[in-house]
Structures are given as structure tokens and as C-alpha cells.
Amino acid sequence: MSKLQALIFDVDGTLADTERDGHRVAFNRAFAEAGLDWDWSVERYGELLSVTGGKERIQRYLTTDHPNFEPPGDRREWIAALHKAKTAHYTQLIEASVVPLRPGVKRLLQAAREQGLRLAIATTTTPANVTALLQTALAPDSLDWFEVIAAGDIVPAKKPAPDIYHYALQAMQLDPQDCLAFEDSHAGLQSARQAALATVITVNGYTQAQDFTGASLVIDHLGEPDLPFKVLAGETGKAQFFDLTLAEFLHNLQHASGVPTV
């Protein structure tokens, strides 16, 4: 059997509650200053969550609530200037220390630097969100502690597809079962389990009733020793929050199994 050699991650909420009142708001802000009238509610933003990617997202909404609307220029070209701005709103957000990392992450991660295992982030968020989160919510030195940081444009198909996935694995010379992920949507758990991932999902406001079939874990959050996790789905044995030792315990039972444990 394979042993456990690296923790691969999603970031926006997997790793902090991003969505609602970090890039929804970021959004909110770019369209205010572009003299759009647009404004994206929380349950608004939560229907659009089910397509990956900003740019993406802001074509879907034109497509959906405003089919007849014209911008200046090039469409392409305008819808990344808008998302541009978006990004810059977010990480002022984030540098302003508006949302904090979910808990157990900084305990998680602390702990597997400490015990040597490699550590990688996989997501659709662009680069500069990845790094105004982790430096300001995690460490100034964070980046350092990820081997690689597959974010945004880097592959040409967001997730649900594995591209992002595979860049990774490709990336740090590792197969998919020397790995776990941690993902916190149906198309994160997708794209991971696409690329032959076993996967945890912490679930958040916008995706615990969405479905996780095929993760190996499905739980409210990574826990703390004083703040126990809510178990949805799997099996934990007598674990209260997540730690290395319930990483290689999933790790063993979905590769000695070889079928999903939910």
C-alpha cells in the first residue's frame, strides 16, 4: 500500500469562507465603480457559484440576467478588465483581515510541515487571491510552504474538470493515490475524484447541500480539539477533528478498499 506523501488543497472555502463576504462583495464593488447597477445577493452569488471561475462567472450572469447588454470594446478583453478590478477589491478584503482561515486549516497544515508532508494548492481563484489569503491569513512565508500553487488560467479547463488536479500531481512527480485532497463543493470533489483523488470535503453555507457522493470524508469543518467536527458522511474512526493520523487512516481505508467510502 501506498503511504500518504502530500495534502493537496482548494482554497476558496476550503481554506477560509471566501465566497459570501470576500469575492461576492469584491464583485459588488468592481460593478459599483464600473457604473453598473449590478449587485449580487448572497443567495444570488450562491447560483452562480455553480460555475467555476470569475470570469466565467460574470458571462454567465450577462448570459442569464442581462442577454441584451453591449459592453464598450471587446467582450473578452472587457469582462477581464472588470474581473481584474474585482480581484484588486478582493485582496484590499483580505488584507483588511476580513476573513480568517476556517478551523483546523492552520493547525493542518502546521502539523504536516512539522511531520514532512508535501503540501500543494489547487484552485480555479487567481494567483493574487491565493496570495493575499495566505499571507495574511496564514504567514507572511506561507507560499513557502506549498511545494506548487496550481491557481486560475494556468490549465485551460476549471473545475469540475481534473486539468488543475493533474497539473499538480504532474507538477510534484507524485501519483493520485501518494495523495488526499481537500475540496469543498460538488464540482471541487469532481474535478479531484476525476483525477483519481481520495477527497475530504469540509462543507460550507453554499455547498452542504450539494452531493459528495465518492469522498472519502464529508464533515462541517477540519475541527479544532475544542471544537469538534460535525461528521456528515464516512467514517472517522474516534477522531473528533482532523489530524495526520486521520489522513493516513482515510488514505489506508480508500486505497485498501478501492472504492469510494461514502
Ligand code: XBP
Contents of the next structure:
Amino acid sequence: MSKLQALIFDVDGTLADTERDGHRVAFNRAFAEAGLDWDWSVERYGELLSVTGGKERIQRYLTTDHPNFEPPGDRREWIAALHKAKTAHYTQLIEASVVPLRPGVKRLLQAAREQGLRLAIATTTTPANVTALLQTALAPDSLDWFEVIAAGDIVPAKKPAPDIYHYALQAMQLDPQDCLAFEDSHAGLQSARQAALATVITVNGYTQAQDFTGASLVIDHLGEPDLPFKVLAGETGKAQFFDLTLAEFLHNLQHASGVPTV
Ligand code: XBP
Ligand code: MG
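Since we've got the form predicted alone here, give me the form predicted together with this ligand too.
Below is the entire complex, every chain and molecule, led by the chain shown above.
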């Protein structure tokens, strides 16, 4: 049986709870700055999250909530400019440390580095957003921790399509069965599973009621020695927080059964 070689992480909702107090607030600031009276509430934003990608989310919102709105000039360009303003607000918020990493994230990444496991990121969000979060919340040099940072528009189709995971696997020249993916959402799980990756889910407020059939493990967060995780589905042996022993255990389980464990 092959040894686990790499961990591949989603960003939004997985490394940090960025959606409610980060992305949502940044969208609203960009709307206000553009003179628009749109305001995405916490609840409405939860519904809009069914569309991954910020530009795609604005496009969907226009179609559903403002079907008669005619942006000045080219629609695509107008959305792209509005989204660029949103990215500037988002990176400012993140650089002001409004969103911490989720429990266990830093510990697991540090342990993986110490053990020589390879690391990658596969996310829908814009590259500048990943840079801001990693440098602010993880470590100033942490971009170098990841062999590949696959983000945003570099692939034709965003999650739930598997493209971003295919891109990361191709860049690392790794087979999916040698890796473990970390996600927080149904769309993210679909993306990873379609790329044949065993996947651990850490749920959050926006995703806890979603369907995670096909995941290797579903927990409330990665946990810490003094902050045990809650297991929502799957097998953890005696583990109370997510470490590399548990990562290997799930990897072996997946290989032994050949099928997902949830
Ligand atoms: C994350 C997203 C992103 C962010 C916004 O999905 O859907 O769209 O909400 O980022 P996932 P941008 O965690 O599944 O990758 O505005 O930069 O697109
Ligand atoms: Mg996510």
C-alpha cells in the first residue's frame, strides 16, 4: 500500500471561517462604494454560497434579485470591476486580522512540514485572498509551505467541478490515492471526490446541514489536544484531534475498503 504523500486544503471555510465576516462584508463594502443599495445579510449570503466564486455569485444575484438591472457598459467587465473592489476590501479585512485560522489548522500544517508531507491548496477564491490569509493568519513565509497554490480563475470550471484538484494533482505529479483533501462544503466535497480524493470535512455554520456522503470523515473542526473534535460521521479510532496518525489511518482505511467510509 502506498504511503500518504500530500495534504490538499480548501481555503474558505476550511482553513478559516472567511465567508460571514470576510467575503460577505467585503461584497457589501464594494456594493456601497459603487453606490448600490444591495446588502447581503448573513442569512441571504448563506443561500448565495450555493454558487461558488465571487463573480459568479454576483452574476447569479443580479439574475435572481435584480433581473431588470442594466450595468453601465459591458456586463462582464462591470462585474469584474465590482469584484476587484471586493477583493481589495477583503484583503484589507484579512490583513486587519478579523478572521483567525480554524482550530488545529496551524498545528496540522506544521506537523505535516516536519514529517515531510507535501502540501497544496485548491480553492475557488482569488489568489490575492489566499496570500493575505496565509501571510496574516499562518506565518509571513507560509506561501512557501505549499508546493502548489491552485486558486481562482486558473481553471475553466470552479467547484463543484474537479478542475482545481486536477490542476493541483497534475502540478505535483501525484495520484489522488496518495493524497488527502480537506474541505468544508458539499460543493468542495463534490470537487475533491470527482478528482478521486479521499476527503475530510470540517463543517462550519454555513455548511453543517449539507450532505457529506462520500467523505472519509466529517468533524466539527480539526481540534487541538485541549479542544477535542466532535465526530459527525466516520471512524477516528481513539483520536480526539486530527493529527498525521489519523490522516494515515483514513488513508489506509480508504485503500483497504476501496470506498469512502461515510
Ligand atoms: C469559496 C468561494 C469563494 C469565496 C469568494 O469556495 O465560493 O467564492 O466565497 O472568493 P470554496 P472570490 O471554499 O469551495 O473554494 O470572491 O475571490 O471568488
Ligand atoms: Mg470551502
